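The data below hold one chain only, encoded as structure tokens and taken in the form predicted on its own.
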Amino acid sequence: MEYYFAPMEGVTGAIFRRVHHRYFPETDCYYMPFLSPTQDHVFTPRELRNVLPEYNQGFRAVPQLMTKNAQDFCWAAQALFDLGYEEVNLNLGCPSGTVTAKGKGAGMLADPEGLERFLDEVFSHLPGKVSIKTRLGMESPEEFPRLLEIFSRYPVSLLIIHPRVRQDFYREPVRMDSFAWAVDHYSGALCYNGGLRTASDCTRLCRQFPQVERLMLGQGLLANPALIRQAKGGPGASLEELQAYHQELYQAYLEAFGSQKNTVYHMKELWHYLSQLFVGSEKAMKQIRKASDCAGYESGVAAMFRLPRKEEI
């Protein structure tokens, strides 16, 4: 089985990566939170600091790339090739409001002919790997025999599926029904995505889709940076690993930012999810939202790493 890293918008940076990776080196590839080519064909200087080699050594990173314009994905993947990358992922579930109403992300599943006219030209003129990264739909699953009919005419080199239509964002339930009709009738490589927060959710889910050979972790593996590692037989995360973690990614952000206030920000997002690793975190939690600055917030932190650890989240 292989592990993969969800891209998460504002936490997985290069940054993150590099930094989980050394201390959770189980995890088999990390894909990148997506970039948004335009008609200029210019990557910006802080894209290009997320996917330029140089930032991504060491591990196996994936681009991902949300555009509803075929001739900005084509120009962005070619030049990704030329960096030396083997893949480029397709964003079609991202459901941001924002992001959907221009019609990319999980917009781009509204309109079938549109998306299938973006995957001619983009299968016609590509020569490396394109995946797709997917929901069900943007309404109701049953868009997605269609979808997934469409998929299947294409040289897809992985197809991600999370099992949730654009509506249920990442609140309801994974429609597991879904996807195991996915694994029925798509011949392709799949991954499932999709509400792993524990190794006992990726070893259920691996019984039951033994055919499944990919699985792809989000919150659960920012919650847990040591999910893969227990998924695959390993321990946990002792108290040791997680401070210092924790430690070199917050010293790498101070370096990065230069600023105290954008490394607090950029660390309260991970508390979010890290904190569901200890009992009783909700005074901890409280005190490291509100702090403004690096001595606030160290002093949140001290009395978070205080506190027990839940054996399983």
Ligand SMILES: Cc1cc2nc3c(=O)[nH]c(=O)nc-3n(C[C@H](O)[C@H](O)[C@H](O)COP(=O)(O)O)c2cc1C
Second form
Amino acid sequence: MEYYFAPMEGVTGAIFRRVHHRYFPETDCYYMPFLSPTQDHVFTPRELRNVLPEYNQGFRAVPQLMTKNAQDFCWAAQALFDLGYEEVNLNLGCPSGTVTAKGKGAGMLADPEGLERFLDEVFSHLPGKVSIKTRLGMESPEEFPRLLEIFSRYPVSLLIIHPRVRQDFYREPVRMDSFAWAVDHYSGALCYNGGLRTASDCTRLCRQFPQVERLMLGQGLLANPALIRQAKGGPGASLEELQAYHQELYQAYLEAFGSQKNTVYHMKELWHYLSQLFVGSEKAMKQIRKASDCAGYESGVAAMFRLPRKEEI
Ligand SMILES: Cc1cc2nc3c(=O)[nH]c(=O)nc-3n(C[C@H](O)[C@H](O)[C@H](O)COP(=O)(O)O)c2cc1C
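Now that the form predicted on its own has been shown, please provide the structure of the form predicted together with the ligand.
Below is the entire complex, every chain and molecule, led by the chain shown above.
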């Protein structure tokens, strides 16, 4: 089984990936948060700081693109292939209202003919691997068979399915019957993504779908950075590992941003997930949330690390 880190905009940037991989090297591949190529056909300095291979050394990483314009996609994908990337991923899952209103992300699923034209152009022009990360549809899982039939007509290198429709956002339960349907009806390479929080969740999914050889984990892996190691039969994270991982990430953000406020803001985002590892974390989490500078933040973190940890989340 291969285990992939899900792309998470605002959280799993290049600095995060480097530090996570240093402490928890069992992740087989990191999918990067999306870039939105525009018709200017240039990457911004901020995008380059995330995507350049020199910031992603020592592990496999796949850049992700989100656009409904095939020419812009082809330009950006070719530029990424030229940088040495073997695979580029297309985002067909982002549920945000501002994104879908423009017909991008999950919004592309609402227009199957447009999607087909887009894929025609992409697959007739690009020399490298293109994978897709998709939801089941916009409104209803009944949209999925038609979409799956469209995907089947192209040499998609990997189809990552997050079995929710856009209307489900991240709230509603995943629709396992639709994923099972895909396993039976799609002959290309498949990856499952959604709701895997514990090593037992991963084992259960492997048993249920022995044909599926790839799992992608997002929020569960942010909450428990050693989750892939555990899913592969290894130990959970020790307190020392968690502290060292946290400290290196925190220092790296301080150096990169040169701002306590910005660093603390980023670390709060991570603690939203990481706090789930600790028993009775509410008070320490409140302290972290209230912090606006390093002193307040560090005292909240020290209180968190004094708490007992859960065996399983
Ligand atoms: C804060 C946040 C940011 C995300 N950013 C992206 C993104 O850039 N690209 C993408 O394809 N999915 C993105 N996702 C979706 C995740 O990759 C993943 O599909 C989702 O969280 C479900 O998997 P999980 O239950 O393992 O977290 C994001 C999700 C969250 C919560």
